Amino acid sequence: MTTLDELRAVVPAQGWLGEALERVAADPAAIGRLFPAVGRRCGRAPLPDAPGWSTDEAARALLLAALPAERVAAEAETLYRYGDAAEKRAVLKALPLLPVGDAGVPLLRDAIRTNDPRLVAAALGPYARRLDDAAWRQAVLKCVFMGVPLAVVDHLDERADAELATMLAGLLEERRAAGRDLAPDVLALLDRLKGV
């Protein structure tokens, strides 16, 4: 999992971002104005030194981390609820890096209910360990239905269990009866789960 220090190393707090971080630290309410501007001001390029992160996602995570600890959970929820897809993804990806405890779980549940594969994928990162087993299994099935590669599911092999295997086997049977198959990564997971 990428850490805040790693994000700080690849997205230095200079120029506009440095000023934005100082403003948020001094006036937490400023994040509501600054968070949406990050994509335009910092760019959206992928970060080779922080795989799976883009510049705007990392900058937004740093803005959230600049908030006083007691404000992080509430601000993250507000920014998620009123943000566009890129802002929502950034909040979801930042959750495991922030002092929010279980307060972000409702955001994961919301993201998993969407039809946006990018949000579903972001919701199944490291913070998904906070989902109960039933919700986590349903989220994995949602990935399968949407064609989201299972590689995005954090700790998949450690968490996959006999119940998930049963669910996936049933889905495989339905798909094959319809003359279709599951993606190779799903079939590989089913193979690994045999005998669990």
Second form
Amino acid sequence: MTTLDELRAVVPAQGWLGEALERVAADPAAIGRLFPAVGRRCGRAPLPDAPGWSTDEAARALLLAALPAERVAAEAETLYRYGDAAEKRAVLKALPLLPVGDAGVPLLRDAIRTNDPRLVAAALGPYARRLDDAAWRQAVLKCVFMGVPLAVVDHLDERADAELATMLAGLLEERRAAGRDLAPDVLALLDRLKGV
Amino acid sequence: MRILDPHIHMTSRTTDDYERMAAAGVRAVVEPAFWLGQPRTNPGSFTDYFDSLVGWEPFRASQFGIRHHATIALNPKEANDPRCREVLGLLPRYLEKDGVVAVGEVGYDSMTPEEDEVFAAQLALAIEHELPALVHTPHRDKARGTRRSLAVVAESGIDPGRVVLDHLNEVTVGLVRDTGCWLGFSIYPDTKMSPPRMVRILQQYGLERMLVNSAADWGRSDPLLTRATADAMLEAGFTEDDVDRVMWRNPVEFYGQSGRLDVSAVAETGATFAGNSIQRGGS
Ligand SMILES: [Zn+2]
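Now show me the form predicted in complex with its partner chain; what you just gave was the form predicted alone.
The complete assembly is shown below, putting the previous chain first.
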């Protein structure tokens, strides 16, 4: 899992971000107006040295981490509540790096209820270990249904179980009855689960 | 042909509309926050709506290769309902979003004291958040409403070049032409404004600071009337470059003043993982 220190190394606290981090540490409420501006100020390019992260996502994770620890859970909840899709995604990805315990689980559940594959995918990172098995299986099944590549699912093989195999096999049967198929990464997972 | 529809309520439209719009040349849209026909009775209804304008609707548009931006405001009709007034305090969060390119629709519906107050407060927000403003002119008592709107704009101190007065017609265009404000025209399938009338206005008043939109919403309206107006311009002897100016460069210049308009091509896979969940009927 990518750590905060790795993100700090690839997105240095300079310029606008450096000032924003200092402001947030001194005045936590300032994050409400800084957080949405990150994409415009820091850019949105993917970060080759932090696979799966973009510049704006990393900078937003660092802003959250700059908050006083006791404020993080509440601010993350509010920023997610009022966030656009990019902000919501950044909060979801930052959750496993923040001192929030289980407080972020409702955000994950909200993201999984959406019909936006970017949010569903972001909800299935390392923090998803806090989801109960039934919710996690439904989320993986939803990824398959929406065409989100299973590579986004953290610890997929460790957690995938016989129940998930049954659900996937059911979906496969429906698809084939309709003359369609499932993506190769799903068929490969099913094979692994059946021990083929 | 490339079209930016600077005023269209896509929330009320179907995926068929998106498909037909893309085929007609609409590459980008701006969706102003307005009322939904059914009155809202609490601030939460607004935040869910605003969330959709900066989250779900841009995603839906992106699946058809259309770039979606929004303008955010408490609209004049609902400004009169005290239960909705709290929305004003929630606006600053949304006015910082990447996809928000103006404050709007603000202005007048019935010209009440409540509308005066909310209109002025939101022009102040536009200045504070460095955004242009989209002003809806009332459908009833339009000429007086337009004059009064111009007075409020002048009093606010906002640069008139960052303001558009919308839903203008033959009677009100002259009131706005020399104010430095932009001029918006909504083309409807009924009597309010038609493509041939729009062409005559362009012939008479020129192309500078002119914006043409469909204002399509949940009422009787047509999201392809921008294209129909462009075709009518060509038939009347305007050049392709004239059409490009009115349908693309003008709205890009107006909303570009926000510093947030992004009309680079929508990335093939950026938003969807090629998931096409909408075409498949969702989950
Ligand atoms: Zn409108």
